[in-house]
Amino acid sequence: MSFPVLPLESDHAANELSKKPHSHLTTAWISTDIRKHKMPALLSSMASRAAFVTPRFLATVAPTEPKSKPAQDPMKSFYRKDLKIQKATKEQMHTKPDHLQVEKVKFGHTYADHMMTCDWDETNGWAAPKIEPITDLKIHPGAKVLHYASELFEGMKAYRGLDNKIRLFRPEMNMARMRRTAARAALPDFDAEEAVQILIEMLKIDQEWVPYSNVCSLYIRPTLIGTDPTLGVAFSKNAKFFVITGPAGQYYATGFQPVKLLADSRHIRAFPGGVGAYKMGCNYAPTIWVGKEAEKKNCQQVLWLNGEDEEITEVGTMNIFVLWKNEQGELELVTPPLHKGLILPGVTRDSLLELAREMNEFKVSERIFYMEDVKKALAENRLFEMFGCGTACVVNPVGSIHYHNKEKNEYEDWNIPTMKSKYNVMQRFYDTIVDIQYGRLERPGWTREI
């Protein structure tokens, strides 16, 4: 079993590193000072393995390749040259929705006619991948994912733009995830760029699945499974790389909905020192039942919380932005940061981040800020905007907290003026992302076209 390497910078070649611009950005670089915030032991005994690098590129920055690809290896990764492709039959297709009814297509309920496999086991590596049309997989009862959650996912897009060509938004950076996410599962790892071109064959085939609509898309739902079917908590010596897709309808049928959070630091979602920083499907079942919870609190989401301190983390399966005047009097955009491990760090967050250093409008860190710093700025009138980001809706306004008092045991209830901010920086965002998905706005490196 082989594991992504690369090589950790030095605190000097870090920090001289976060002092570099971007080639194309016109801001300064910002990066965490590696010196103050020391990585968990865990993430820093993986480091080696794992392709982390420095905080700014801590999960977000896919390995870099070697300009002479060594020898192909089934024992490193799968490869786009061995792969199979079945094509359904006609018998085997589903019926597609049509472009009105394509809108209204309730998340992950329709799958596109085919999907990709690939089977993998100690002895042999990986064996030929595969395009065939989609069907049950047949697995053991006693298979290590259904017992011990040996599991982990990625979620993409693909989006059909005005001109008719079909794009993905910055793949690579999803296969370099799932591979740091395979090696904190001790499942196997895979070459990511090998995986991109597989991908892209699979919607080739399953092309006509991209919506022809500009506020819809295809989702794509790489997964890897530990699959030994054998009981105990060890090392699964077999495991299967799968992908599905399906059509995603409109997320904003009728324009931005601005949520309201639950808050209650009694509910914890992440731990210094565990895995929240992967896209594992133990991260997820947990929040299930708080969201319940929130709901029966006529909330939409869950803004996690950590430690007393009741540091701010993620809102949902979100990361989370927050627009305010810092009490220094500075026009501040700030998220959470990376190095504790505590939050996924998310493509569309990375991007953001790039944008917003590109803007040159407002000072833009990724810092540890707490409730109580939330409660301050709204008291004195000077936090603008917050909201989510992700895949699945880009952005999303946050309208109000629930907060539970835990000093009173009692919950307030805090508005957050972001639909009603000046600075427009929510939406520009927005609209700058979208733009770039669809290829009304082209962004070098950031679109793979089919």
Contents of the next structure:
Number of protein chains: 2
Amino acid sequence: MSFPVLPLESDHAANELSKKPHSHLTTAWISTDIRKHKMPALLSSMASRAAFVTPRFLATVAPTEPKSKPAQDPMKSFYRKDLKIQKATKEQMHTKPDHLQVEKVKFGHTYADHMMTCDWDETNGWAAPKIEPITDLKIHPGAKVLHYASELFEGMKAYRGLDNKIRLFRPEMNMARMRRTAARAALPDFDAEEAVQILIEMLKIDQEWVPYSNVCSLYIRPTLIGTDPTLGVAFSKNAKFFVITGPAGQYYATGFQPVKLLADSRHIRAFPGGVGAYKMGCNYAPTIWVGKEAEKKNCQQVLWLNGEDEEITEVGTMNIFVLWKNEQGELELVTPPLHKGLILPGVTRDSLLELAREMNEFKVSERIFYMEDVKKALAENRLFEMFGCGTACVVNPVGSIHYHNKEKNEYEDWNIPTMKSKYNVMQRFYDTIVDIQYGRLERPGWTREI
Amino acid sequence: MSFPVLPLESDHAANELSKKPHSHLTTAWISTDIRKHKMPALLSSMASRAAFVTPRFLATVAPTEPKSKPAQDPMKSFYRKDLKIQKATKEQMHTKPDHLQVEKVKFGHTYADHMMTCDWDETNGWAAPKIEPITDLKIHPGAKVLHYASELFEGMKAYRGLDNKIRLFRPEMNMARMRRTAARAALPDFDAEEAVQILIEMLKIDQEWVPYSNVCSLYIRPTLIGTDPTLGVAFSKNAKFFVITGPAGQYYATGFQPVKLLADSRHIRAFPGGVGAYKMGCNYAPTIWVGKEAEKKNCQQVLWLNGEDEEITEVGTMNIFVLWKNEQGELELVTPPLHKGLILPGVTRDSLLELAREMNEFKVSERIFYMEDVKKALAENRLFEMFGCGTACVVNPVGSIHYHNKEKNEYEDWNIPTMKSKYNVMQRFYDTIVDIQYGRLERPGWTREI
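Moving on from the form predicted alone, kindly provide the form predicted together with a further copy of the same chain as a structure.
Next comes the full complex, and the chain you just saw is listed first.
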């Protein structure tokens, strides 16, 4: 079974559908709460209300291909059945951080023992995928990935639950996005479900690297690069798919840490007609210098704006949500829409939107909004929460914005009262998502056990 | 001696200065014409008129640092004097294409025997540069270059003259641009002159790879990548500078081949607030898919537009020039300006502007212009020439534009009469530049002999 590559436009359709009352839904989602720890009252009420599935959710997991699979074709994908496994010797294995250390492990600095690699070439298609001890890649100095950023990636995590089962969170969403990105980056396609199954095999081999901790996880980095060793700015005739993994420590050691954002419309991340909606490496390189500039101003993240009218798009490497009372007096959760192609269609974003619609406590909107709107809402005490969301942190509260007022050419500091919100929406999102990830709350279709 | 990193804004100043009559210049450029082949009459007239040097030219080559060099510091640069050379064994050497083959060599498919590499880390700065047999680079699968496009490059050429001397064309310009790009990409700085001197050493070793042909050259690809093996979207604590070279065949085997351009404002290369002015790898990845779309429409290149009003920016990987009679009735050579940061400050672009100002036959403008202007000029038979320019081809005539009319959502074909121009400006530019490159026309400061 492989999953459909969802067109971005489906988001709008889902949004429209979600405005209809949930009562028209015929398929119920069976909520089996296996939470073994204290559940906040508000979340509890949400969990019982969440016994629905939105049309969007159904669309995401419903298989659209016939059950009789076509013959396997190396021009179309690599396959789980062809997997070649060479396990690391004792000498090749690395020391795992122990229980106490693992929470302090710095993101992306420690790698598990194995990597998966699979080569592709235009003539023969995909070779057999391999799992082998992690080692340096040998790359020709003329390879397109080193010159023209012929590269893309995904970020996902494996979580060890209290039941000791290891779960992936909606991995099909990541693999569907990776296929869309590959198409835009002119790199080869593959079968999303085969990729997930190979990931699962890899996690079985490195399962001891998945931390025994309900605040840590094993980060998974699938990557696809163009390895064609020729210097024309052209389609890469060779490519390599690879996956590396490594433990990710605790994001919030002492509770949520609200971040300060640099908002300066002179720095742009993405633009209409560009590739902001794809997880291509090229979207990240230009942000590194801007991130350094933000650091100099004691900001931890950048709030990415677009255009003369300072449309809000993303925050750091996360999607952004605002909870406010809008100008019509409605309580509204708002996040920028996908249709302009300026933002990454985040898996956490999609999950929060779905949960929010199930909560049915406020209006949920995917629509364009501006810095001016935020300023006005703050001035009128209508803005309650602002937070980023992504795989790394689930949610990340915004505490203040260091705004460059381009008309005055001055910086202004805006305080955002996210941590004082009586609605507590961010916190409830966080609790629900991590409960699902660690198996404390069952939500069929959102987790895959390995 | 190292060369100053020129701010982009200097271009405007130079433009202003160039409006003044040349007679105020005190430093004459001694034109020693050593051409051994047929010289077109128009070029001959230009060569004699070219016995000037513009203020811009002086600004580019004038050393600004004191003659007593500061102590060498690995935190600031690698150094020629530290160079370690390991020559290829006979077994490691590759077969060179012979005289007849070399003109047909496909760009970027064949590499010379040696490469230069130099590693940098945050703590120790630059290590000793090495010249060694070309071989695969060993890169950690978590290296930032493979995920976040932490990479940049330059493109330059070495030419073998009829006098058998090998020349580089304005290499200081490339190295100055590479330093500017490195700063924007948050990769380490280096001394431009040390880099040129190391290039020269490398070319001495591989000098037999510089084709014995006055239509071929040895392409040189200096590259800088972030090799830090950690997954944070952050400043790379490790980097590698490397240079590979390879023969480039004849660009125009049967005279100029006018190209057809796809002009579709739905595809954007660069945008204000982005990095279009830097030779970062990230500018190229998104263009590969668009290039494939152009191919499907029988277009060889893409004419990159910007914004609702379809401002003209670049063509393929080249800068663009138009020769027309403007709406004021003046004969004008126009090219988009640098100050918006949308276009690459090309070395050939800069050279053509300088030659054009010396020619003093028409107005020379670096200013914004739009598709609408081109359409109007074509309709009124005022547009004479349109051509791209760059290191690969010197100049590349535009024969037609396949324009997507966004209001009608239809394609239109516009014929561009470049090849019929009575002014012959593109041809004269071409002849002059290649004459300088192959040593047939002397222009001190524009070539470096190895």
